[in-house]
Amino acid sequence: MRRGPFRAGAFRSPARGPRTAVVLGRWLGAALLLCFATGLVSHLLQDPPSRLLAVGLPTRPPWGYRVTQGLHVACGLAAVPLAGAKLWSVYPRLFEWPPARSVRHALERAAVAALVAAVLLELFTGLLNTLQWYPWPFPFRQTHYWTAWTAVGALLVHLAVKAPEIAAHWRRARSVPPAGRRAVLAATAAAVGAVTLTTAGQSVPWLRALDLFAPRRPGAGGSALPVNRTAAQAGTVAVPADWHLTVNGPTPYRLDLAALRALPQTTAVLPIACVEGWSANGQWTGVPLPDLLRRAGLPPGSAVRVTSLEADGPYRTTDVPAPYADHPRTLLALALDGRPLTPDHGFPARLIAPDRPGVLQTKWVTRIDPL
């Protein structure tokens, strides 16, 4: 005999059904596009396959990965609450009985089964990623990508399994609906509202002032420009008093810092922007890198290496497409708001680019080798 949640008639909310299933998935489903398509472009300009270095990254608009990756961490914060309630809206089927009472009907659970992990796999890493928590033991970049494209390919065989329940849903019938549905559903707006308000902030500076859940809050506590990555934790506190910057090429040459800043210099505002999803404008100023390749020998198309004094890290070096290594408002920047850089924001020189990841704006900046 079937007891608990197995027994027939368990689950009696009539606000579930296959319409309040549709809508949910509609809202859901259009969160976790835009979150993937978003996800793919961060990945593209931190892992960019080796033919696009000297072909072409895009450099415009300079705020661009910040509109991007602000969409992607919203999106994902919106779609904590849109899962819970796609979950309450179908999950008495998981106490269907038989398990499986077709093959086609096993392919159908076992599908949904991987969606729902991956999404909430998905929805916990990179929520904790906004966080800078990573208390697992696998790498989360390399995690959170693939995980998606097992999201996307499960979500594609549920779609294309549930696709006539999906149509004889979609739109509004004319009967009333049942009780209940347009509550959980207002229910549901809400939360996302109120959840995409008092966190896009950290991207968003006309929504600055609901910025009350967001980990970050750029301009809070007197800090205009974030930092993710201290000097104390780089080990570059203590710069060399014999620091220079190397730049390799035909004509390789040194310069020290006073040699630096004797070069003609540029002054650009640029957002850092950042995988975590805070984002800010900064004026830097600095020499442009097109200016010191060329003092090097290197032609317009060269595609660069910058290495920073860190010892290690995974953006201890950052490859430079050729697009970003040929824009004039690309700085090797020694200064940030008419003011030397600090430490923190990669004193003695730092690289910053437009429309590049803020982990990609390589600090302690000491050499550059033509790639």
Given for the second form:
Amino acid sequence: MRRGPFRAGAFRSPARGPRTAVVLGRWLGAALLLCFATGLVSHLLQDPPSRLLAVGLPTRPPWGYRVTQGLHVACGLAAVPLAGAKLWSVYPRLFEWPPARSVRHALERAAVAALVAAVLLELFTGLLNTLQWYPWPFPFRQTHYWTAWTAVGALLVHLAVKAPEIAAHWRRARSVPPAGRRAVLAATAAAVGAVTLTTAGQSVPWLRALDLFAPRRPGAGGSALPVNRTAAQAGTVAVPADWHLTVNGPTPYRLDLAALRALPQTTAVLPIACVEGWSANGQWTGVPLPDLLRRAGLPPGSAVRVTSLEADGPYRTTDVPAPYADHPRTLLALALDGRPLTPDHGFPARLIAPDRPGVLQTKWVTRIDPL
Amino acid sequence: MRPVRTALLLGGLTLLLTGLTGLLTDPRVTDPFDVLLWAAGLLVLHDGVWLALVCGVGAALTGRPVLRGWLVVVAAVGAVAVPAVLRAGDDHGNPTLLPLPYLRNWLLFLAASAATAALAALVRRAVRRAPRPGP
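Form predicted on its own already given; the form predicted in complex with its partner chain follows:
In what comes next, the whole complex appears, and the chain from above leads the way.
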């Protein structure tokens, strides 16, 4: 006997149907593909698979990463209600009877299960990562990255399977839509709008007044710019009294803070843009990195490795490919908004380069080596 | 249509296998089974508990579209806001993490959106009661 949701006619909402599923699927598919593309940009910037690719990374526009990663997190959050609505629209299919009509049908359903599980995992881990909350036993970044490939792969398989149905309902039918469809789509659109408006202020300055729920907000908590890792967390609150910057190359040298401040300074307005989606401009003052490298005898086109004072952490050192190392606005910054750096912002010196993820803008810099 | 479907299928399977292989071989993902367990757990919770609840509430509210719409918005914003409410204050000593009064903001949002929904329901009722113009 078929009971409960397995009963024929158990789901009675006339708003469900292929057209509703196609409209919601378009919105969700666009959000997921945008998440995937922007996530790949972020991954390639952080983990270039080869030196060759690292050489070709763009330094302009300087706010590029701010936009791509802001979009990544905003689309991810918008996908939360979209995924819910899309799954609601096809929910009765979960209780199809018999569960599998053929091997092909079973494989199709398995692909849908993989798609749904992967998307839910991506949205869940991505959302909690913005809160720096890690209740799961696996590493966030690698899992989020590989699961994204699985999710998009399963999405394409789903599109291939459903292509005739999608094509048949791509355009609005001339007939009157069933009762409730417009209400479902309107409620979903309102939910997406509400989620976006109450969180996007973390990267969109003119939405800041509406920002109620973003885990970060530039200007909040007495700090112009949020920080991801504080000096206390990195163990760099007490900078050694004999701190100096070492630059290695054909003519290596060392400079203390007073000597660095005595060098010609440049001021640049560049954003800090975090992988977690928040971003804001800062006015940075310091010594252009190309000047420091020329002084060590390193020619243009050199890539360098920047080392922090922090004892450990995945971003204790970062590699700076030539396009950034040669850029006149890439600074070894000593001041933010006209004041010396605070310990949390990288005192005594930090890297700031155009169009790079915040985690690569190394703080508490102590050494620069050619690669 | 056929070449497009074939390309989507082959491309999709390639990406799917790329993701699975990466997950299984990445040295930093020491136990891929954990990932599978969490993904399956989320699937069961979402489809088995959450959607069942949504359908139940939706069926109970047939004929009250404004209330339904408000609940959809509240649930969506809640998915984003409630984790922040739960984590408020847990900033690992980083005052710039979770700096907003999230509980107050959540209550504020509930009140403001409820007021908007109530207003929409009143307008809807007034429009429905208004005499329709003749042909």
